[in-house]
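We begin with a single chain expressed as structure tokens, specifically the form predicted alone.
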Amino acid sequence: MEVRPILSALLRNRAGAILVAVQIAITLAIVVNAVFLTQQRVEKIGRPTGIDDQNIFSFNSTGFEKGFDFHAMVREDLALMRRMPGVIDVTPMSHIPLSGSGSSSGFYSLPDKKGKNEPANIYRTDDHAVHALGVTLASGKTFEPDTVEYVSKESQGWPPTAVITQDLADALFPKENALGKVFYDDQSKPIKIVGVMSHMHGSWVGWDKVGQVILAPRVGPGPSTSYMVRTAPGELDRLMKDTEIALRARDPNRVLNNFKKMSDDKRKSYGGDSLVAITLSVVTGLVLIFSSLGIFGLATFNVNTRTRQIGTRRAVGARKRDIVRHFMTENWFVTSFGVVTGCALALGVGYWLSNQFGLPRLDLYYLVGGVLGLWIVGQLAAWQPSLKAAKVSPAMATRSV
């Protein structure tokens, strides 16, 4: 097929072709970056938390009576709940992972605020925490029961041992086995690592240090604590009700509230990311639809305004497939001009987003996918008008003379 007649035809209607090419370029820039950002959000939401988050619920217990014995309350609550059928394990915790609420601090690999300094999510809990959370120990062990401190308001500093995540271990002691090593708080209090968890998310899923977590063997000082209850699969809903009834019956003179599933906390924490992913997906779909309509409109317009030309070509021997090929090729030139321009625009937008909002750089695989996708969309949009052109009979050339 000769290219020159096709280019000549395009140049005679250059305004329409340029407008469609510009539309395709903008579409490519928007779609590629939107799909890339959507994929980033989807991957973030789908990250494993390291916790058995589908089978855990939490709640708060607060004593308020005069002479209230916080430590006794915790011990008796734990003993009662651990005996309940369907409960795998229970642990008291200072904060709830994935909830968006918690505490953190910086820790050092050497005393006197020297060496590596890394922040970490902090959870004060007991020796059942690893099992109750469903996290996996990569090395070492959890706390011995006699190392768990039930503290008062006057207690200061840190307990001498901790279980930490592999992320924090790698950050504090790069390329070293952290098990058995000592790290330090900002008062140079030494803390020995007795266990290393493979992975666990902390409280803030948007924090890039969410995987740096410390479990400290300390409960209190009260009068309030949170409990995390891990249940057998399928027992969560029943045990949320039964646990509240059992604890209220055991001690009605305290406040039990905020019963919630960990899966709901997780969904709420990722709510913003889910909304962004949905919005970008809708925008991507709309932009593609409008771009397809633009290509379809241009192809239809060309067919309608060149009926005589098509009839003449048919009269001198052009076959229907030659006509289809002509218009498909013409459309391919317009689309190609648009995607080439769009590549530069997409890279520019990606660079700007990366610099302005600290987002990852646009992966070139997405750009290649966008180009191929728009080529396919362009050809599909031009297919029906091209078939319509092929149906023009040779007699149309003489009728319009």
The other form holds:
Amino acid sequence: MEVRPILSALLRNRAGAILVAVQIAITLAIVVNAVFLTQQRVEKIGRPTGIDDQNIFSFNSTGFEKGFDFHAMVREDLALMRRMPGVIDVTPMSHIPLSGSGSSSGFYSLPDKKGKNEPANIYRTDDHAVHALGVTLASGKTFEPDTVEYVSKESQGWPPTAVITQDLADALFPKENALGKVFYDDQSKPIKIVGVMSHMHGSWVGWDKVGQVILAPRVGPGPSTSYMVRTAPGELDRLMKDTEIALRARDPNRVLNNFKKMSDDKRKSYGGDSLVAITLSVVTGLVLIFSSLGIFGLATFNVNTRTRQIGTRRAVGARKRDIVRHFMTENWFVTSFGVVTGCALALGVGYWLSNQFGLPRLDLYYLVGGVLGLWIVGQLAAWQPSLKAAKVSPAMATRSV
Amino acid sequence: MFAYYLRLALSSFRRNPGLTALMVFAIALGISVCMITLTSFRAASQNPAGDRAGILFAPSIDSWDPNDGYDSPQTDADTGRPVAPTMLTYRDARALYASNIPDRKVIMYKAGGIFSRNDKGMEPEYISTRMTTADFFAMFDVPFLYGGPWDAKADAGPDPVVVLSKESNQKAFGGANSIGKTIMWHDREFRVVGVLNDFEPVPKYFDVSNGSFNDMEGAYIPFSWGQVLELGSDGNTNCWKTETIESYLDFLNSECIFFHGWFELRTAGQQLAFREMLDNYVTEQKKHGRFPRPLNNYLYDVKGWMKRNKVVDDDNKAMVIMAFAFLAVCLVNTVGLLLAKFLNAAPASGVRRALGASRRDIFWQHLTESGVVALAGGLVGGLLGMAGIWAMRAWYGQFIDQVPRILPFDSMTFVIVVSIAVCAGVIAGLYPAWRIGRAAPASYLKVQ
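Same protein, different condition: the form predicted alone was shown, now please give the form predicted together with its partner chain.
And the full complex, kicking off with our chain again.
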């Protein structure tokens, strides 16, 4: 295939070619980075929470009258709810995982603030927590019922046992089996690990330590607690209503509020991430559509203004196939020029984004994908105009336009 | 002449409706995406304090861990020093509140509790409450529907007084003027002295530690009731120090931070004096074994405070950049299409040139055409953007904490956006218009 005539034809229509190339370059820079950023968000949102988050709802119960017996309220509420058909299990919880509201503290692998120091999400709950959250135990077991403390004052140090996540176990005791080991709070109170959960998300999904969680066997002092209710699949909506009615009937003198599905909390916590992902996907799609329409438009124009030239080539023996190949090759040159410029631009934008916003560096696979994709888009957009060019009859050479 | 060019432009659109629509649509989409992201960005970065922004100051005292600074390794953009905590300990809040330098001053924190009525006139309800001091209402320009703020004497009491939000007053008293009526909170009777009108500064600049776009509190109660009733914080509480905390008093005297302080300092002299006071206070406290870190205090105005607290998050900025990059693609596209369109119609220009039109006439004619395309694109884009903002408000606003709940929409934004579109469109048309103006008429006439 003779490249020289194609190039010289191209050079005579510089403006259009440059515009297509510029457009492809910017498109590549946007699309590659946007897809990369979107992919990270999608991965973040899709991480398993370790919790049966589709079948759990939570709510809050607060006593307000004088002489209100918080512990009796919790015990009676739990007994009532655990008997309700469709309820798999219920647990009182100091905070709600995935909700954005929680509590965390630092813990040590050795006493006197020595050894490894790791932060963790803390949930004070009872012996039903593991079952009610639907988390799986990697080793050990959950609390014995008689180890759950119902306390009347907030600050009484830590309960002597805990169930923790594998993430926290690995962070505190790397390369060791953490089960049965003891770790310490900042007052050097020893806490024994009785169970290790495979994984559980804490309260803040944006935190890089979201998987470091401690369940502590303690309820109280009140007068307010959250409950987490795990239901059989499909029973959640019904039980959200029934639970409220049943608990109101049992004791009207408290406030029940904040009934919400865990799936909604999850969606809300990832709301910013999904907004970014959706916006970027829409922009990516639109950029691709407009770029291909632009290439198509310019290619069509290119063919229209060169009918005489095409006719001449046909008259001197070029086959239809040659004409198509000519325009497709021309387009490929232009696209490639754009793509090469675009690679530099994409890398620049990626570098700048990662510097400015502390994002990970652009993965080169995305760049390769973007280049291949744009080559295909460019060729597809030029296909129809090239066919149109091939239809120009050789007689065009002798005719004026 | 301009009217004639307009007519020419319109007839040109009729000749190529598909191409024209594509250009209009390209500009419109680019513009609407910019408009939506810009509105969100502006809402987050706007100055909610109006002309008070320069006289309201929030101090930041480095009370933190000697080994591990607050928000480490973040440093202050202006001074390059490590940043300091964004909230105050109880002791420090009280000490700063005692200063006579400011014209007005407020210390506060977020608490909550069940409100009810003695006469069972309302369902008991959990309402988040701001524990604050009397100047709060004047300092932050809070509008009242009924009554007014409590006076400073009520702070000292503390008197059992409450200011309700419009919404809480609706729940408790059906929206009636409730001044002088009482409402129960934490099992005590509080007298309503004021009911707020709509009050929702975006961002919620006076308490960004508990969410810059969070809901306003439903009730306001004198600060000291927090200590009388031994209330902890309903918002963020951060502690670093190992301390034996066995009572509420221990907790108050700990290094835990959950208080906010704002000070109205009208003159440069006051501001300087306040800064000196901060440093002197910390130096004095160091003698008592507090503040183990080097002297590192800040006094932020509203703008500086929002920057320090990163009210505009990085996602928001990145989206604006993405939107403008998208607009750039749309514009390059439009340049190409305009060029194609103009060159296609070149023979007609050739005829006009031959009949005596100058290059400049041809240039202006085509630039007018670009301008009309851009204006159409801008108007369509503006409408699309409005629809997008409306959708964000309806859907995401109540759903996503990172996006302001209230996206302000004003006609100014619309005008700005349409102007951007027209400017961009005219700039996009410059090269094609120049190119067609430059083409020699003879070459077109020859083949005609």
